[in-house]
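So this first bit is one chain, no partners, the form predicted alone, shown in C-alpha cells.
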Amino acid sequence: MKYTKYNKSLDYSYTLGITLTIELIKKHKEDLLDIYYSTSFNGESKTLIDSYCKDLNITPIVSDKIFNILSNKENIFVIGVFKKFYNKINNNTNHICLVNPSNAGNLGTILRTASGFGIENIAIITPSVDLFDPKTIRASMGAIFNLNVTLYENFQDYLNSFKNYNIYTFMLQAKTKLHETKFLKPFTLVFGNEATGLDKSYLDYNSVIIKHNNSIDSLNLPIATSIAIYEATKSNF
C-alpha cells in the first residue's frame, strides 16, 4: 500500500520512533498495517521489534524513501502505520474531559500524564486538534494505546451519557481552592482551550482554582492538567 503524509482526512496515522512503535504493537497490534525500518536501523530495538513481527506474521518493510516523506527527523529508524481506533470510554471510572484542546503537543502530553496517573479514560469536546496527529501520538510517548478516547460534540452529550459523575471544572474564575478540594468518585476533571479556558457557564459545577502568585496570569495547560491530576488521584499511591 502507498502511504502518503499525514492528514486528517486519512483511516490510519503513523508512529514515528522506536518507543512509540513498540507501545502500538503491544497495545494494538490488530490495529497494526505496516511496520517500516530505515536501512541504518539495528541493534537491540531492531531485534525486539523483529520478534514482535514473527510473532504477528509481519514483514517489516526495509526502505528509507518513506522516512523521507513521513519525518523531517534525521533520529527516526521505525515508523509504525495504524488503523485510527476509538476505544469507549467506560462507567464508573474517573474521566478527564478536554474542552477544545488545539495543540497537538499539549494534547499528547496531557495523555501520557493521565495514562501515567491511572486515568485510562478521555472525553474530548470537538472541535479539538487531531487526535491521531502524528504530533500528538509523539508527545504521548505512546500513552495513546492506553487509553480510551472518546469524542463528543458539546459538553451536554458528554453529561448525558455519565450522569453519576462529580464534575470539577477547573478556572480562573473559581472561588474553591485545589488545596481544599474533595474529589468525590467516580469523577470528571474538566479543561478548557489553551487560548480562552472554560466559559462561565462552568462555574455551575464543582469549580475549582489552582492557585499561584501574580507573576504569571495563568499556568499553561498541560500544567495545569498535571497539578490536578495529581492532587485528585494521589491517595491511589
Contents of the next structure:
There are 2 protein chains.
Amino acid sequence: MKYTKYNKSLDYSYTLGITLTIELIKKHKEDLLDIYYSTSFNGESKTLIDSYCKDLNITPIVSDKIFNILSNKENIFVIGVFKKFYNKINNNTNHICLVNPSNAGNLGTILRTASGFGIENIAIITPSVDLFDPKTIRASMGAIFNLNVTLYENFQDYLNSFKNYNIYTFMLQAKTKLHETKFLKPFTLVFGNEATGLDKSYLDYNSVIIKHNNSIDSLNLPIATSIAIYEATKSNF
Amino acid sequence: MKYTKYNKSLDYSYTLGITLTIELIKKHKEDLLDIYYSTSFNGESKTLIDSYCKDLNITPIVSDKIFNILSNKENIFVIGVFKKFYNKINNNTNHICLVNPSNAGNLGTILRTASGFGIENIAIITPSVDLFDPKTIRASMGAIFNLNVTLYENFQDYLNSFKNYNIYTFMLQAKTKLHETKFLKPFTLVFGNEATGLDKSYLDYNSVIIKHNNSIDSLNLPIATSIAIYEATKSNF
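Given the form predicted alone above, produce the structure of the same protein in the form predicted in complex with another copy of the chain.
So here's everything in the complex, that chain up top.
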C-alpha cells in the first residue's frame, strides 16, 4: 500500500471518519491525496462523498486494508489522506499562542473552540505535540482545516513577528482577573503547557488569572483556554 | 484477590494514582476500603501516603497483582479502593444538571470545573455514563470527592425536588446569549447529551445560547458547560 501507519515524520496525515473527511474536502481540497472507502460503506453519506469526489475528479479507493492499519477497532468507513499544509498566521486579526502543548486531544479541542469564536491564527511554540496527529485532527472536529497555524522555536521569535500585538498571558500567579481584563486589539492570548503552565518570565506581559477556589489545583488546559477565548471575543457575538 | 476489574455493577471503585488517592483519603476517608502500593513505590509520595494511612489506622497492601489488572500499561504506584457514595444534593446553593451525559472523560472534566467554580451540587438525569468509572474519577482529578451528586430518572423528578430554582437550559435553538443572561439565584444550569443536546421541550425554561460562528457545528460539551459555569459564577471570584 502507498500509505503507512501514521507517524510524525510523514509528510501526509489522515482524516478518520465521514465528518472529518468532508471538512477536508470542503476546506483543503488542494491538499487532498486520496479518499478510501471501506467495502461496507454505503447510504446517504456515501452518496454525498461520491458527489464531492466526482466534482474533484477523484476516484475513491475501495479497500479495507488501510482501515485495518489505521482505525483502532472503531467503526470508520471513510479515510481521507492529505498533504500536511502550513498556512502562515497573519496580522489581520487576533491570535492564540500555545507554549509547548503536549496532548493531542487538548490541542484539537482548543483549535475547535478557537475556530468557533473566530480566532483563526494560532502560534505554537515548540516542542509541541504533533499538530497533524490524527488524534489532534479528530479532537478538532475538522476545525484544523479552517485555521492558520505557525510553529515557532521560541516565544521571542513569535514576538518579533508581531510587535504591535497586546500580549495577555494566562497564569495562576497573575493578579488581574479575567473578567476584569480589557482586551485591546490586536491581542494574543498565551497559554502554557498542561503540566507546567507558563514560567515567571511571562509575568512581564499583561498577565491574567481565571480565578477559581482551592478545591482544585487548576482548570484543565482546553477549559481554561476556551473560557479565556470566550471572554475575549464575546462582544463579537 | 478481594477486588476485580472495574464494572458498573460493583459497589466499589478505584482511584488510580497518587493524586487521586490522596484526594480520596482527605475527603472521603469514611468510604475508604483499602490502599494498594506497587512493589516499586517509594520516595516522598510514599512517605506522605504512609503518614495518612498511619493516621487512619490502615495498613497499605503491597502487591503488584491489582496493578496488572487495573492499570492499562500506565505507570501507577498507588491504588485506592472505596465504597461508592451517594451524597444527596441540597438546596443551599446553585446546581448543574446534566441530562444523559455519555462520556466518562467529559463528565469528569465537568465535575472538575464545577468544583473549581464553587458549584458543589450536581444532578444527573439517567441514562448516564457511570459516575464512578475510574475514567470519570481520573478526569475529575479527584473533584468528585468534593461534590454531592444525585441521579434522577427524569428531569421532572429533579424539578419536583427544587421548585424554587431558576432553570437555565443551554441549547443551540435558544435566543438569549450567554453574556446577556442575568442569572437569578438559586439557579440550575442544564446541559444535554454530547450528541443530541437538549430537546425542544427545554425551550420552555430560560434557554441560553453560547454564540459561535458557523465554522464549527458546536462546542464540545465540557467546553460549553465550563464557559457557562464561568459566566454564571464569575462575580463570586
